[in-house]
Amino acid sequence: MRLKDKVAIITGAGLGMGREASVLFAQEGAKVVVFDLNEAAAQETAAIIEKNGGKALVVAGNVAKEADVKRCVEEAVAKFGKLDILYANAGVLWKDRDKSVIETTEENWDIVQAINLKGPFFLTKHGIPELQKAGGGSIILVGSISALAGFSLAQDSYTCAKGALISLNKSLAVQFGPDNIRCNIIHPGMVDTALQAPYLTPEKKKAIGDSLPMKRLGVARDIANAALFLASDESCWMTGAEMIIDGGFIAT
């Protein structure tokens, strides 16, 4: 019960790392607001939580639309009375459309920025005042190893959005630390999820896994476990930090 009596919003909670974190947070005592564009997937996540005895609220919406995120925060507080955790997990990975700056269209650039960068902006803009009312809380952003290293197979809009989150992480940590609000960022490496599935053949999975010191791709639980630590009071003196969870990629 590491999150007993805490209320968490998790964006992109319908599938993958978001679903894994939602189920884990609920198992540890949190009431979870499952926010996702895919309402059916969000309902499935909530059903898993409730089947295991947890409490969940489904809010369908687009993180790239401020009105949807504001509504999510309002519904969360109306349902559970407060907010303690903001987990900006939602993101988009478009390897077929988000490429080098010389290949990416303005429209595709803007969509990737809206989901990966404006989404966390909207969540923190409307969520932080509720954390202040609650006497503090934890903000968890999701970056990427793409923000820490260059790749010949470029995804420049995605990389720029994730890099910007590093700066936002530090700014929020400094601004709101006096309010007992912590902000930290997780940088996942290659994680075997539905988001990556279109780009990962069995041969690619093996090749990538073999190239890493840990000799495997990540799984959603690897990231959810880190998020659980950041959401819990165990990380109460940790803010403005970056957690790299990549099987050793950055170390090579």
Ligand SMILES: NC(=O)c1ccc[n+]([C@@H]2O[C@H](COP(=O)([O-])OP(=O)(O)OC[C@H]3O[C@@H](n4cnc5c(N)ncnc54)[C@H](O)[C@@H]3O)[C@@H](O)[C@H]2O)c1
Second form
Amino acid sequence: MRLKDKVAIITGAGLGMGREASVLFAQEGAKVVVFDLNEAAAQETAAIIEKNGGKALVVAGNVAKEADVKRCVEEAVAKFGKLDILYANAGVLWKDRDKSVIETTEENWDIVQAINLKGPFFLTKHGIPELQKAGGGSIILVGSISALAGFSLAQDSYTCAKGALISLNKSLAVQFGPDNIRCNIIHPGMVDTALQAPYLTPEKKKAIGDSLPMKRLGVARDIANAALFLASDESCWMTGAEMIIDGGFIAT
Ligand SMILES: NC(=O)c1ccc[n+]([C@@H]2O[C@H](COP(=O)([O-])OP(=O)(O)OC[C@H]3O[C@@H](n4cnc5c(N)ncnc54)[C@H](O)[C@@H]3O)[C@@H](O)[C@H]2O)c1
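Which structure goes with the form predicted in complex with the named molecule, now that we have seen the form predicted alone?
Expanding to the full complex; the earlier chain stays at the top.
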């Protein structure tokens, strides 16, 4: 019960790493606010949590819309009385639209920024005052190995949004450390979720997995385990840090 009595908002909690973390956090005692654009997926996550005996609240909304994120924070506090953990997990990787700067339209650039960068801005803007009221808390941002290395198949808006989160991570850590609020960022490598599914044939998955030191793609649990550590008091002296969880990709 590493998150006993904690209340967490997890964005993008309907699928992938967000669902995995929601279920894991609830197993560890947290009450989980499952926020997602895909309400049916969010309901499924909540049903898994409740079947396991945990507590969940579904809030449907878009992280790129400030009013939706503000409502999520308000509903979380109204239902569970406080807020301790903000996990800004929702993100999109649209390789068909988000390409190199010389190919991307302004519209596509902006929407990718709105989801991947403004989403965490809105969550922390409205969530941090609640963490302050609770006497502290943990913020988890999600970057990417895309922000740490150049790739010949570019997704420049995604890369820039994830890179900007590295700066936000340090800024929030420094600003709010004195309030006992920590902020850390996880950089996943290639993880086998719905986000990557449109771009990965079984052959491609195997080839990429084989190219990594750990000889496989990541699974959602690999990232959720790290998020659990960052959410829990076990990481209580860790802030402004970056965790690369990539099967060794960046080391090669
Ligand atoms: N999968 C990877 O290989 C990989 C690698 C590096 C970083 N990441 C990052 O990890 C995070 C989670 O990725 P994943 O692979 O679990 O993704 P996923 O596509 O499997 O799940 C993402 C969830 O976010 C929700 N979502 C999307 N846009 C939203 C919005 N505007 N508002 C609210 N919810 C929204 C989706 O409905 C979905 O439930 C993302 O930030 C992603 O950029 C993923």
